[in-house]
Amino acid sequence: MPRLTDKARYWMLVLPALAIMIVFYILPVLGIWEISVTEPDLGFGNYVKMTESNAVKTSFILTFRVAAITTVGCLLLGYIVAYTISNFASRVTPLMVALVLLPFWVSVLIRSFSWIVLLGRSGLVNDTLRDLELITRPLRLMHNEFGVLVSMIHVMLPFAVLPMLANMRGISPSYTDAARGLGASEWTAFRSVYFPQTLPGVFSGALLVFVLSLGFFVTPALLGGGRVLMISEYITYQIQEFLAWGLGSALSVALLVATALVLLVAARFMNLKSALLDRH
């Protein structure tokens, strides 16, 4: 029996995965592209309608704004969490890492409903503020952009913490020790020596959170209450409520292209392979 060459074994391993990618990802995407130029009429009418619609422009602007604020919030909170775990919590590191990973084992739907319970008119936050006599009437904490941002930052936070934590754990403390030994203060050693080494993890977390936030649906739909219409929810309305499959598909293509443009812009300033795949 002839022995397989290394090249043949390589392709025997790669081809099944490639076939799965083609069947379950590439073909459906091509189907969406086809629908966008064939429904209801053949041509680019859906794209023209999309560019002329103020509602679509507003939805795209809102989507990018929410994604950007969510990214900044996740980076600020995530950096503090990752820095604490990496540098100060050696005895309880497994527990704190488990607490970061715990949200991955709970459905996004359940986490979003929990925020509805907390932020509702008769929720825990409003009841506590009224009991403390800080407010006389319930605050409107959900069905607006504030509620969407709070819940999205909570859901997306682990995606920012994990890349930064992996990066920080690969940084040797000898660098900052050397800086302190040469007379640098704690803040100078952090700002000039430690922080620059954490930037790959920060950029990796930022890119991951921003790209995922662009297509987020469940949390904005529940906490926004139809008043914070991000592009993914707008697409759902077009298909489910108005049966406008062509326009909905054109919007999906536009969102896909926008996400690809974000990655292309990011690739000009950072090594995507290093940021998304390498952890050290």
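Positions refer to the first chain, counted from 1. Only a predicted model underlies this, so the values are computations on that prediction, with no experimental measurement involved. By rigid core we mean the largest C-alpha set that fits within 1.5 Å across both forms. First, how it differs from the form predicted in complex with the partner chain.
- Tyr25 is not among the residues whose C-alpha shifts by 2 Å or more between the two forms once the rigid core is aligned; its shift stays under 2 Å.
- Core-superposed comparison between the two forms: the C-alpha position of Met12 differs by no less than 2 Å.
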Given for the second form:
Amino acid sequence: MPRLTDKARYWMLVLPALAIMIVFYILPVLGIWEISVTEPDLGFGNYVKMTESNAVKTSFILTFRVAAITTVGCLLLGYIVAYTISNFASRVTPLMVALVLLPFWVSVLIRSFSWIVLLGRSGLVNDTLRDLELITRPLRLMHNEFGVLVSMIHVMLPFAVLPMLANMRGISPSYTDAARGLGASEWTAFRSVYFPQTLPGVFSGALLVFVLSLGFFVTPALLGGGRVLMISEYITYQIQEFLAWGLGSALSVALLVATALVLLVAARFMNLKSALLDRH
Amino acid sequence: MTETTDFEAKADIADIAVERYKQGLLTRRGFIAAMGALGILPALGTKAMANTKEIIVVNWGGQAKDILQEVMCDTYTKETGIKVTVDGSGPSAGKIRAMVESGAVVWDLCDSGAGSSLILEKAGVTQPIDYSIVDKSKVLDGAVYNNGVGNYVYSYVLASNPKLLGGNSPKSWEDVWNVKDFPGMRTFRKSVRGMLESATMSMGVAPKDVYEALGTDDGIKAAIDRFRQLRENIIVWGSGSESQNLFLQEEVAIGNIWSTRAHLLKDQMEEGAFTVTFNGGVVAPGIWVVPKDNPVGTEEVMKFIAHAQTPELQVKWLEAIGCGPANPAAAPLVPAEMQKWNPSSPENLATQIMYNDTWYAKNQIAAEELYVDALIN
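The form predicted in complex with the partner chain, contrasted with the form predicted on its own above:
Next comes the full complex, this chain leading.
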């Protein structure tokens, strides 16, 4: 048997995974692209219809807005959580990490339903407020954008915490110690020495949350009351209710392209490879 | 290299499975699963399937699944010895189409809607109803189609919770749009079906003129605009159970919901917290459709549909789950106290209008687009 070059051996290792990717991912996606231009008629009719539709436009704007707010919310809360876990209380660290991971493993469906129990008209929050006589009429906490955001931030939080935590754990405390030793205040040491080093973690968390939020379905469908119609729910609607597979496919292609654009834009401002793959 | 698989042993296991399936000891699902596990399903092909007699009826699950099984299917099995199983996984038009087009049809009979049955017929994935076996005269007017036939009747009705409205309750769709006298949340369906009619009536259009008013673009826009006005007070329901939940959780005070769900709610809500009026309701038939190349064959399915037309069974069906009989001959058999909950009783039919499929076939998709826009924008 002739000796294989290193390169050939490398490719032989990659090949099975690549084949699976092509058969189960690339080909179906191409199928979707095909449906979007062949059904019901050959051509770009679906895309024209899509750009002309006011509802689609609103839904896209809504999707991006919800994703953006979710991302900001997750970063703010997630940063605090990650910072606390990596810098304090070393003995309870495993417990704290477990508390982040535990909800992460619970089904999104169940977590969203729990929010329904909490935020409903006669839910826990409203009942408590009423018993404390802080309100006389129940607040509308769900079936609107507020409810969707609260629940989405909760669902997405681990995706922000975990990359930031991995990043923060790699930061050596000696840098801030040195800054403190040289006379910097606690705040200055954090702002100009610690914080810049956490940015790769923040970026990868942001990207992860934002991209996942764009295609999110369950939570908005359950808590939106039908008026927070994100694009993925819109796609389901087209395909299941109207059998408009062409338009549904065109919408999903648009969502895919939009997501790819987000990544491209992100790549201009940061090193995607180091943000997503490197663990310091 | 030698072959390690013992095909003969496998073939024998398959024979046993076929035998058990024929005797009714194995469900079709179990049979297919067994064949799949043996890796010989393709080899057996459709031959073994055609020999077996079990009708798989698919509806939308929940309580309706068990009751359909008990009222319509088990009685048929008793009469003919043919096994009928209800699968409650929800035969949405999309699923039926996907099943037929992928060539793996497992369902024999599906509980569909009038609109879907027309779309499916156009897509060429359903079979024509054989009216030499199924009796046309045993079906309400307006529920007979080429590739679909009325199965039961339900309505889009005005339901409300007087407790949340200070003892008041809306009597007409005009009241529903009157937020001043009837404050609170309303629920409408996440689709224009049955909804545009109520919006049109709320503008004072007489029931019989509703579809005429909706016949023009301006008429549709006007109806859609009514929802835009009410937007801040609307929560949308996607499934029947969702509409039921919204009432149970007291999230909404008023709703345009299915009479079948209202029928369940009247028993679940406390006294005085739930009323329904059929005034201005929209009667819609549930429609049987038969997917192309259904495993049990056309004739067997048609015989079952004919069995389900029996008036007595349809009355039982109404008592159990609130679906009105599609067979007009059943109305006189309905017990007096049930009459007012029967969407197809002569009194209730008089105040309602019939769902118009030709209108939906022509306008639905365009109207949905505008409806979604009105709700989210």
